[in-house]
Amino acid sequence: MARILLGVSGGIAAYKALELVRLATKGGHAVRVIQTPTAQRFVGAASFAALTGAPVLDSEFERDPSRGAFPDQPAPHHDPLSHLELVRNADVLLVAPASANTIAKLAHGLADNLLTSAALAATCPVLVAPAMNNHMYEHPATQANLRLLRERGVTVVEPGTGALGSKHEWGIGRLAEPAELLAAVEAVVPAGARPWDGLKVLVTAGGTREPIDSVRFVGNRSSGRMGFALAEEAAALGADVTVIAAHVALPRRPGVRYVDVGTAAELQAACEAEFPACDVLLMAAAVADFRPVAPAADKIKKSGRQELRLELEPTQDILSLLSGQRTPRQVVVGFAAEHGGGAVAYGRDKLARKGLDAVVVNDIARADIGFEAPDNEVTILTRDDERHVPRGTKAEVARAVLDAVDALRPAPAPGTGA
């Protein structure tokens, strides 16, 4: 795992850096934080110190109690210069958020605080993640500074577009989300040996839409959050991940391959193309069970109609189809979104009927979990076990699901190490 030196400059987006540190440390990375003095007006050093387990510095003249070491290193016996020792030990330097002022300093080689001094001395990969008002970001001076940094080999993690810090402000300049920042870091530094290195994982996510006419469709409320969380956690373990996404409007992790589909038939075709090469299938998508028999090519008009009758036909049971084609090396996991009582019993039936290794059951009758909610609570069923996973974030639930998958994976063949 990597040693990440995080530079936090002044801006309201500094609060996102706390979540980045939490994700990075949970992923096994060692993190040290440098703040500019202005950054401490937004987030205190104690918060970063608590999450990293290491002192936070903001001045070249401040003694570092860890003497430049990261949490996974022993401290040296002498007191080195902080801005030199921190970057010497770091695998990567990420400045997030990077304010317009800090970007200008980095572009022009200024070294007037600990962060800019460390950046000037860095021989490791350097990333900057801009965060500021859209007018400041789009100003020719800021754009010229970013071009100059890119020319020097600095990776710029592009900001997003949306609501900004000031009331009623909207535009480009939002700091990239913490998961995107961590993915950008992991893309430029060797991650080291990880437990799922070489494993191919196929995830389906979102909900299919079956057209009634050129405007309307039969669909469901799946947001794809659970599937995307599974993909991100599998990628963090080192897996080669492909996501077949049906109508998912969520940020996408660098390093994960995404295949976009619309209907159940399109999802089936994509699954049939990808499934033979995968080691693990996580079928989290909500696939429509029925579709209109004769969708209209254009929009059906309401005028003059007293009623509209739809004739529906069943779609292909994709999970059963794939399970019937599996090889002994493949692990196949289904998901069952059930409404109210009897969910676990139905999950048991699905497990046996479709020949699956595991079924993840959740109750969509609850508004606080399941579709569109950030949290989930599930029961993981296997042939020999039943595990209740209490309410948590979908990332936490995804980790529990992958733990179960790990236990189901067949032992590697002798000499393969896979």
Given for the second form:
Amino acid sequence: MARILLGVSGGIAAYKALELVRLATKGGHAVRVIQTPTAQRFVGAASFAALTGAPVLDSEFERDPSRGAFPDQPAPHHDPLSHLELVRNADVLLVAPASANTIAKLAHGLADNLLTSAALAATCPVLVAPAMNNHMYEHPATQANLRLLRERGVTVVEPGTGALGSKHEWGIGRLAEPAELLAAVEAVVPAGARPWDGLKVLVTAGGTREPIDSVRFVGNRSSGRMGFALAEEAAALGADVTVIAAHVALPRRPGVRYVDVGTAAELQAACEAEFPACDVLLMAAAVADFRPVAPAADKIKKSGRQELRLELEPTQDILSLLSGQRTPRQVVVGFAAEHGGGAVAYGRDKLARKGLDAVVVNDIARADIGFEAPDNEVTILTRDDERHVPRGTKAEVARAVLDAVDALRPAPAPGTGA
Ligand code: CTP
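Having looked at the form predicted alone, could you now put up the form predicted in complex with cytidine-5'-triphosphate (CTP)?
What follows is the whole complex; the chain from before opens it.
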């Protein structure tokens, strides 16, 4: 968890700052927002206040009802100076969107509103995410101001190129996407500020495909949504996340490392390379249990055939293999896709048979959850507990799985301070 002070300056992209706040609070961060007076002409304070659960300020002369405290902190007994107290409490200051005007003020040390005064008083890492018209962005004055800021240690989160706010305008100047902004913030948050900082999490996601010939395969319906949600939530808690992805066509989160694989054998090789360094394994991939014995190198022709028989051989059970190599400090979680009645009993059997710390069971007989669906509903089994997680988005379910993992994590070894 980090305390993020978000400075919103004037620009059409101010609406994207709302999504950033939503992602950041969902990821467990405490957020306070300062708006410039111009920013309030684009997006109202009420939306930021509702999403952060804290008052939004825009003036040095306005009393802060929270007295400079973030949502996770008690307010002090005295009324501090807002522009000093907010940055003193913050782990990071992000200005997004940063208009050309605010960038110029920051570069030259002007302190004419609460945001610029706070920025001048900031001793924490400062990030600036420009958003403006391409001509304004490319203007030598703006470029010189950004150079000055970079030279002073400010991180500039580069804008993207594409359609701009006003009709028919196209070029560089689009505010970086909210997920990218959050990843940039999390990259500079001091180590140890978030609950899973330093923890190495390995996630497998998607479904393997076993070739029959050069174009056909034996596959399954896994979309990778659950695995990707687990990876995103673990990254939001501060973990260093690697995803081994088998055929997943979903957006990728900046800050997470992805290793793409195709077959069960490739997934196994990637897992064997990554597993020894990980603290937590979340084995969400749907791995083929069988593969064609002799895949054809080219395309099998149907002409002249009455039938085509496929001979299949079992693949290695990767999860059992890895759990056999585990150290006591590693948490190993399996997933069980089961049909209807007896799902929990099958899951329990898997927990014992594969030597796991937890099994996440979901009922694939239901069309509204599981494969390809945005929602899921699971039961998390551990050796001495069983927790039903009601239907929710895969992100919500992922969070419940990570809570269970947190409870399973071994206590830090004495003297490590970890
Ligand atoms: N798994 C694996 N390697 C395989 C097959 C499965 O690592 N070759 C992992 C999956 O990623 C999942 C767990 O094992 O985390 C459960 O997979 P499942 O196929 O349901 O287990 P089985 O023991 O094969 O049980 P079943 O008889 O139900 O297929």
